[in-house]
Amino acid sequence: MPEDEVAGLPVSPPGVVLYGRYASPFVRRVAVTLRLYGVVYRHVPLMPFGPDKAELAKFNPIARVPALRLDNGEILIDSAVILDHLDQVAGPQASLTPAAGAARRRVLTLLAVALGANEKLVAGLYERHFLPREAWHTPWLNTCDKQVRDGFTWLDAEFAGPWFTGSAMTQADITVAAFWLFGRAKRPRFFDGLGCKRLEALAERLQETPAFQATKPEPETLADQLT
């Protein structure tokens, strides 16, 4: 069944459709990858909040973004699942994630740390945004902040240059840049204090590329900047 019908949206011609706002770094890393692989897609900027949440839940039971509809109508959810599919379509020679061996394990390890740090960042942002200050659980927020700090500072130390694994750009570079740009926009003072100059330089370099320029975050409903 065409996904547009599932989501209750106007029926449109078949094609690849990416659901979720670029303001989500998880959506953005998928969008950048789609563009680098030359995949033409339509963008539907649904949000996992408000009225959009019910639409998302029709094809993702936990109403999270991103989701990707393929040409055949199949729907993939979760950015890691989507990227794995895109890598397979691109093939081992073009894939941004190495297909096997130590090189693959290295990229997956970098991605695991980046994902963990970003998830803790988002968790802290949600508590600070949705709860009044007096209801914040400070010890838990401090723990999240430490995990964010430890994750990004480890990544900064692991950056070899010009890319994470040396001479070739991988998914680790794209994902870390997307996450760093998101965090820096939301918590500028906190991220300035991390002292991650290598990650800052990587993010700034990729931010100027066509794929990142075409996926700039929309205005966000969460507070623009938090300490």
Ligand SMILES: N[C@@H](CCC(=O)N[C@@H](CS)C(=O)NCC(=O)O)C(=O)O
Given for the second form:
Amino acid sequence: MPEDEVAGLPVSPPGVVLYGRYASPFVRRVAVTLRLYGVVYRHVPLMPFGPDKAELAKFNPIARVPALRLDNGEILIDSAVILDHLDQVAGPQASLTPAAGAARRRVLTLLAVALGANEKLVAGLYERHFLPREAWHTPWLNTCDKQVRDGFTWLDAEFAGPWFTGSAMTQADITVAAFWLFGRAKRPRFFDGLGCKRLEALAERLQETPAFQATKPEPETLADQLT
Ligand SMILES: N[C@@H](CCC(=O)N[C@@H](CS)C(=O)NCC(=O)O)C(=O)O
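Since the one above is the form predicted on its own, can you give the form predicted in complex with the ligand too?
In what comes next, the whole complex appears, and the chain from above leads the way.
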């Protein structure tokens, strides 16, 4: 539903709007991609918790971030859906996700592992944050931690050159760097212990670039670090 038709929301000026704080690595990978594609956008840093959640629910039935309002008022939800749209607009030559064939399957596979590992990281963070310690279900947390560890360790061994697929940066590099920086900030001891030197180098390199510099995570309101 176009945002301007949503009852109760102020009518926005036309243009692309990104909803969600950069502190969310899903939002950050979209924001970095928007910048790399040269898309000018307005940033509305809604939180998927507390009072902002009701605002999000007006255009996302599951009230999550990111969401992207397009120029025509249409609203896209979920970072993968948003990136798919941005790639199509960028066109096959410029797309950060290869348009077809083995190269596309390769990047999508890398992204599937990265997204899965990051979802399990977030699941563990939420359990640790929202439940009192005595209610933590340790076998579940250990399972999540193993999936995070195995996912990132697998990714660390998958480089074909300076970038995941060789000599050109793709969405796999952007997404993994955003997720690695998020995980490292949230659980420094856990991520240090993974010994993923290539992922660390990738994240260090990308975080110095203008698109990452312009999308630094806001100060956290959930617990800053959960080692
Ligand atoms: N698959 C989604 C995941 C997005 C996601 O997990 N967002 C988190 C913030 S990091 C969120 O909105 N959490 C609140 C909730 O799940 O209720 C995507 O790629 O956009």
